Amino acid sequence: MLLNDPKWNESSVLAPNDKTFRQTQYLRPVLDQIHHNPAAEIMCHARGRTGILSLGQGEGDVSTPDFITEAGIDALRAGKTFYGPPLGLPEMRRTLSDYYRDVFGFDLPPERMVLTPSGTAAMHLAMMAVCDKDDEVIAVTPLWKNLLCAIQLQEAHTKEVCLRENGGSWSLDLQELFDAVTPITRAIIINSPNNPTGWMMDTDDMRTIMEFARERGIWVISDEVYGRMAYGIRRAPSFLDVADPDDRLIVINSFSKNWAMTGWRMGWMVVPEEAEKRIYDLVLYDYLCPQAFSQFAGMQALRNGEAFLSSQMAWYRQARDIVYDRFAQWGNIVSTPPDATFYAFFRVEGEESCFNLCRRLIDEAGLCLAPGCAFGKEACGYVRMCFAVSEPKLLDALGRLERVVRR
C-alpha cells in the first residue's frame, strides 16, 4: 500500500510496539511530543491583519548601528564568504576573550570561546553535549520556550522549579531547587537576568548553586543573554564570577539584544577548556562552522559597542518608567519594575487566562503581546510586553492595552 493511498492510515495499520512501526513512522516521535508554543499561536492569530502593533517578540525597533553593519558589508566585499573554523575565527575568539577581560574582569583564554549561529543554537549545542535520552534537567522557570524544547529534543526529562511571585516580584527558593535534584539529574538551566520576569540572581546564590553542582558532578547551563541589560550596574552577576576553570559550566550568550542584531543570528558559548575538542567535533557534524562575515560585525560590536549599549539602556530605563507609571494609574495591574531586561511581565486582576487575554488584545485593540503560559506553569496568567520601542509606539501600545484591561 502506498503512503499516498487515501486508504492508508499509519496509526491503524501498525501499533507502536510492532517491530516495523519505526520503519513506517514519518518523523521522530519526539516531534509529536513537543508542546505547542502559545506565543507562536498568538502571533499566528495576529498574522495577516492590518494595523497590528506587536510588542510580543524579544526585540526593539532600532536597526543594527551603522558601524556594525558596515563591518559586515566590508567583510562580504572582501570575500569573507568561505568556510571558517568550526569554533569561530581565531580573531573573533580573541576579541571575546578581550571583551570578558575588559567588561567582566575575567581572564578567560580564547580556547574557551565558541561562536555559534545564534544564542538558540548555543543552547541546543549545550544540550547535545551534555544530555542523553532519559537524563533529567532541572529548569528554573519561567523560561523561554525554545530552551525548554532543547531539552525535549534530546529526549531528556524536564523538571520545572518555579520562581515564586509575591506582589509582582519574583524570587528563587534555593532549597526547593536542591530538593528537586535526583540521581539522574544531569544539568540545571538558569536564565539570569530572566526572560520574561526581569528577575536577577545575586552572586551569593550563584556561588551556592555552583558549589552544590560541583559536589554532585552536575552541569550548570547559564543563559546570560540579558547580562548587560541590568539597570544601575554595568553588567549582571555571572556564574563565571564564582566558577573554577574546570567546573561543569556552560555560559550562553548572544549578540542579539545588546547591539540590536537579532536578525544576524550570532551567539556564543563559554565552555570548560577540557570540553573544547568535543564541542569541536559536535559543531563539525552539526552546522560545520558559523558564518565568517557576520563575525567581523560581531567583533565591531564587542570592541566599539559600549556607547550604543549605554544609550539603549538609558532609553529602556525611561521606557520602563513610562510603562509602570501608567500601570500604577490603572490600579489593576500586578507587577513590579524589572531589575533587568526590556520586558514588563504583568498580570491583570480578574483575567484568569493569559492566552484568552492576548487573543482579545488582538481582536479588540490590534495589540500583540506574549502570553505567560508560553514560559512555564508558574507564568500562567501573566503577559509579557517588550518596551524596547520608540516612545510614540510605546504610548500607542499602552493606549491599546488600557482600552481592553482597564475597568
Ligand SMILES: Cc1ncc(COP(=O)(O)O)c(C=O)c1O
Contents of the next structure:
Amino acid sequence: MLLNDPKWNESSVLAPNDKTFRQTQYLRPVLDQIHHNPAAEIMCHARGRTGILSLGQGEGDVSTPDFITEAGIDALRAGKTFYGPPLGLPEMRRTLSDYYRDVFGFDLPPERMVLTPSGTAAMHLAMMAVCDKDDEVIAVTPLWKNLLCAIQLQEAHTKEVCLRENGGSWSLDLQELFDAVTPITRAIIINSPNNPTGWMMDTDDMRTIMEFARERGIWVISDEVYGRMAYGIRRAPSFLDVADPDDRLIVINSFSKNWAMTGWRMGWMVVPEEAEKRIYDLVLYDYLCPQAFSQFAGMQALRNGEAFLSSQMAWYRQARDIVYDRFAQWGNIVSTPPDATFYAFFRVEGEESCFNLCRRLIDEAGLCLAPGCAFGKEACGYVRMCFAVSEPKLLDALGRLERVVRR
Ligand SMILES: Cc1ncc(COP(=O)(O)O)c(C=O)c1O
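Having seen the form predicted on its own, I'd like the form predicted together with the ligand now, please.
Starting with the chain above, the whole complex follows.
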C-alpha cells in the first residue's frame, strides 16, 4: 500500500493482510505486508533533492576508528578470505566471552557466543530458532521496524505492548505485558535501551520478566544493541544479569553503534548452551558462516575499543544537552532527555501527523528525520532525530527544525 492511499493511516505499521497490498502476488504475501515502511517513504521523499541534511538514520557521522579498520585490512592482506566456522572464529568467541567478563562481570563460556553478520541478522536467527508460523510474539513497542519484520517473516502473530509516554518520559506497565501473554505466546521481544525512545529497563523489572518467562516457558529475546550507550553508567542493565544459564533467553548485540561499524555488518548473540548445536545447523544452512576478515576488526574493537566508546559517549552527552536546551527554549516540544542512545524522540504540540511533519521538514527546511509511526502504534505523532553528528551539523539541523516547528 502506498502512503498516498486513503486507506493508509499512521497506525498501520503492522499492515493487515489486506488484498490492496498484493502488488507482487507471485511472491509470498508477507512480503507485501512488510513492504509498507513510513521511514523508507520519507527517505524516498528526500531522495534526489539538493541540500538535504539527514539525521533520520540510526548512525553517527564518524567513520570506524583507524585501529579497528587496520585490523580488518591486515586480515584481508593475510588471506583471511576463506569460509570459517558457522558460529564465528574460536578466537572471536573467546574474545566475546572475555568482553562480557571485563565489562559486565559475567562468566559466560565462548560456547554461548554466536558471531553473526549483523544485529539484524541475529534477530532473524533468533526468530527462526524459536518461532513457527502462527505462534504469537509479544513486542514491546516502540520498536525498530526491522525487528518487527523479523516476526512477520516467520508468519508469527505480533502483539504490541506499548510503552506509555507521560510528559515526554516512557515507561512499561509490567502487568499489561503479562496480561498480553496467552497459551500461544512463544516469545517476548524487548529492546532496552530502546530505539527510538531512549527508555531503559531497570534490573528489577528484568528479573520479574525473566521469572515470569521461566514459569511460562516463554523465550525472552533481548535486543541490547544500545547497552553501552547509557549516560552516566558504564553499561545498561542486561537480561544476562538476571538469567540462569539454561533460561530461554537470547541476547542480541552488535558492533554497529558502539564502534561506528554500521557498514561492517557484524553482530552477535548470546544463547543458552543447550541451543548452540541447533543454532549451528540454522547458520550452516542459512548463510554458512559470518565473514572472516571483519572478525579481526571486531576483536580489536572488543579488546581496545573502550577509549573510543567513552569519547563518543562524552560527545553524545553534550549533543543531547544542546538539543534539549534548544527544545526548552521553543516551549512546544514534548520530550525528556533520553537515559541512553543517541536519539531525541519528540512530538510537537499541535502536530497530529508525524508523517506529514517529516514531509514538511523536507519540503520547507531540507531536513530528513524518521517518523515515529515506523516504530509501532504508540509512537505515532513522534519524530526521531539522531544527534550523533558533528556540532556544526547538529546546529544546522536544529536551525532547520526550529524554522518549521517553532511557533
Ligand atoms: C534496536 C536495534 N537493534 C538492532 C539494530 C541493527 O544493528 P545492525 O547494524 O548490527 O544490524 C538496530 C539498528 O538501528 C537497532 O536500532
